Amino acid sequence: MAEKKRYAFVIDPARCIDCRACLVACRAEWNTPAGQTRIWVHSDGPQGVFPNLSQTFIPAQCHHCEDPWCVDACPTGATFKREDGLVLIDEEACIGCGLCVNACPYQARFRNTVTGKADKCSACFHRVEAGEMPACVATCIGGARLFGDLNDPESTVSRAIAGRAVYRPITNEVNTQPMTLYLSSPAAAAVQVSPQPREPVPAETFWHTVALPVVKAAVALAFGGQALAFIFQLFKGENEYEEA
């Protein structure tokens, strides 16, 4: 039996030259709102004094992480993780409530401003169910993001890692085991991926144990009141059918 995939982000920034070119396949391919992206290029730099000058590029995307805060977060299921790691969004079954947004530490998602629901890097899951590699990296020239399944040794992620040091972006102790690997330790930029930097949201917090159980008990009770409306009518139309 065929072993399970495991997909994973690998990023190079040493390849990365700042071209954009992800950034512009990315929105061709997903639309995105003016304003709004799904994927990042930051900057650790300059660095030194001149002439002695420097400068690192650090490719940033959704980190599909294997423990996602987000799908505890969803009220209704439309975030998800799959079995090959995935996180995805359902987006019939989001309500925009934004309960996710706000869960992940890193500020990987946001809500589309034309439809009302979360939005973020979904691997661009149906390229790669097609065996095409998702825009960003098909795109990108110099080889600085790579993607695939870290369970085949011979895909191009695994032999990037091969032998090799890898780093997953961490912030502020929150651990949710990204599984975007970077090649070289990731600048603070690469870990709160948002190009505007919040402090991570704990378990212990708001929208945890007031916010999130509330919208739950509201989903549930609507869904129960249905139910009970749908029975409550079977038996109406039962008891008309026997007058009769």
Second form
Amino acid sequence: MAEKKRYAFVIDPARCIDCRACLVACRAEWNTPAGQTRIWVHSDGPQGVFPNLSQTFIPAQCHHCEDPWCVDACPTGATFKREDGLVLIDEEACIGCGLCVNACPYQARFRNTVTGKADKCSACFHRVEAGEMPACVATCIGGARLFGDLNDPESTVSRAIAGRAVYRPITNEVNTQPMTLYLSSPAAAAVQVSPQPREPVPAETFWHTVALPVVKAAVALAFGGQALAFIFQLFKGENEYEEA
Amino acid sequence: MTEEITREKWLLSRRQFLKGAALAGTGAALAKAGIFDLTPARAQGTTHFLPGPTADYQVYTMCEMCVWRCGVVAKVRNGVVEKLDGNPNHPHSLGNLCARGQSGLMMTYDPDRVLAPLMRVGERGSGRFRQATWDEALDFTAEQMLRIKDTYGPQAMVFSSTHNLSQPLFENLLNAYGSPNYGTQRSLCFNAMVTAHLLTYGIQEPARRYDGMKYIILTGRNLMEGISTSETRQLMEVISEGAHVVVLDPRFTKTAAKAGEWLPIKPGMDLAFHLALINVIVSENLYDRNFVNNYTVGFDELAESVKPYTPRWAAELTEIPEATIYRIAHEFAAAAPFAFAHPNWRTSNFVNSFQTERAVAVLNALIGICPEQGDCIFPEEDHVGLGSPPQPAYPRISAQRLDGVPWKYPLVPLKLGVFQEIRDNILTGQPYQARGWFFSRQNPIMSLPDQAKTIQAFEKLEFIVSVDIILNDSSWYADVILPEATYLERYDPVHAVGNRVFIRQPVVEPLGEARSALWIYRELGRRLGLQDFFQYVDEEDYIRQQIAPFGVTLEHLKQVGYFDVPREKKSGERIWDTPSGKVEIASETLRRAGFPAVPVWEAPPEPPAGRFYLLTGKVGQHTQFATQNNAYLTEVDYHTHDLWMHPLAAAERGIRDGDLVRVASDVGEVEITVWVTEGIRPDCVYMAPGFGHTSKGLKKAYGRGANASRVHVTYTDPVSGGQALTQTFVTVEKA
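Show the other one: the form predicted together with the partner chain, since we just had the form predicted on its own.
Expanding to the full complex; the earlier chain stays at the top.
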């Protein structure tokens, strides 16, 4: 591989027409269970009083943060961040504990009702690696959803943000360095796209402060015991086996 | 039940894929998905996390979730359609698909599909059917159609369809059978637009050019919700490049949200607005003198007749300020030739919609439409000389048409017809009694106004046959249902866009006993003794005969999805296909038929006190009455099936957001939940079409939302034959 990639979504709310083709494309690509979705189009409106109205549509999905809290929260390492920036889930390693769902300040994760595992936008990495765009981006009629490599100056995302102000959906309290760059302030739909400070659930606190150390200690003890026994045996030497 | 087996099979295969892929470990599928491109540490440790869907193979075909026909790349795995993508080589998709197009695979895998021919066993409308073989169902259908023909004449059989690629074969069947009675969606949709533009330009549907446009007036083309993928995309493109878009709509649509200017015009008054624009442009000499002098007739007559239609006059009617109308007239003319008033599409709003469309057509002519003598309003040449199977001449038809064309509606183009009139004349039995109805891709129970009348008409008939994919509301009343393969399972005749010819081909084998329309019509034709009109061995043979003139093989077409026909050089000057050979600002045809020759004011009716205009429109997630059972679309059609009502109007009646209300007109009533919104005029309420299905064969759609056709009153425009859907006035009260 040549240069290291730095994948990002660039979203232009001014171009979103709320047609929801992206939502269906994502559902079809991933066979997401009914009632759940990996991506959203938030709407604020209409705002104002007749006849002076406005309405903004804000596409959103997992932001593949540079400081992903979900990765920290995951007790098994199933959620991980790739070098190219994508935050992915190893389904086999996922135990479905749901700690990452709680940890995400954007509510971008959910527990898949069919698999029981954590689920979220994976930026259609299999399409991207085959040279295609993520399903939502490929089908976007308005051209509101873009995806690509920020390290490549010729990529659609690099060209889209060139010379433009970009907005990250962050607050003073929460900054996970999301890799979604909005071309206009998503503040219009602030409630939906602003990150909410996470409050660890008791299970997570318990896991990290009690269970995990205990398990680690137990594993260490078991290994240590085995090692001791082995060394002991080594020094002691082996007894001849005697038939009764 | 075959339906159940198929559903199981499908669910199983969808799940097996997920499971199989997860278990595949280091299989080829994973290599294809490229999961080894993990960070090195990750790649060493894990090779078993879930890969994304990958296809075994892909097929180029065409969408049929609406009439726009986008190009599709269908991905297949384990014999199941996994994903549809837009084909970048197709000018209608440009690589995109809308929500409906993306959901297309769920039409094929709809658990409610009809997968074997059905014959009615219970009372009509009871929904009790038994499965039959194709031979039995087709023999019975042919026997009934021949009995009707022999007893009452072929005119006693009514045929109905909607725009689709197998429509020429359906029309072949009805013409060969000898019936003059053909009801389509046209009079419920675009009669006013087509009739007005035929009379003005000799063009059915003018092309729209967006490149470089600076000023666009939309008077009823809600492109962000009535989505035509490429056109919607082009509109968004010019908006982002700074084009000024004026949207006239009593409702704050998604198009209004994207436009520079939204004018919540009083319903039916669009005509006054356009007449006032014409008034300013003519009286202040803002028109394109060169174009008007060289390419039009009747300008002087127009100049005289529009004198009373001042912005001040229009302001009172439209409830748009005089200064705004005046400003828009100036801005519009100044932006010419990079400006146009959209010719619109569904223009079945008021009895005066024909005049509105004439005014739009004339307005565009006045500013010269665009450069090159109106070049851009000509649809791109799509007369590719496709081959066709040989066939004899159709029998001569002497019976009058039940839709009143031309004996009641002299100016309605024969091809357009007046669908609602056929239904009414089944009830009156005049000028003769119809006995049978054959429909395909048409759902008159939902589509025609005044549903109670349509059901009565059904009850009067001796025989009803339907070609359908799921048990739509009208099929629920049929005697025989012939199950058609979906667009992902069948061939259709090829289709040319410009000089590029596209194929629709099977992506997967049809489920159950479903068959293509090409097969169904040929088999039925054979049983009706009309085999000479269906001279093809099978679907592939039909297409081979179509592409024979071009030296292209079917195999090549299937592989690539399209082929290009050499473009003929355009002749120097365009010919206007009108009686005068020019753009007819004044039409002698109209004058001779007793109608005003130039666009004139015609006051639309207004609701009496206590009643609302009932608006109809489009949602971006559904197509007419056909997609509401689609499991992917019901996931994303939130906020679309409520009644829109302004807060003031709601407060007056003690109605709160989410309340159940009764909406009643002179012909019927429905119950529906309310969405209280600032996005609608206080004198209007709005219901999206397509909800409130009555067929219990549609498990998802049955009873969801309410159906406006139960309250729509039938009003027909005497010039174009269009149904006036917004002329129904309703009361709204808490249920």
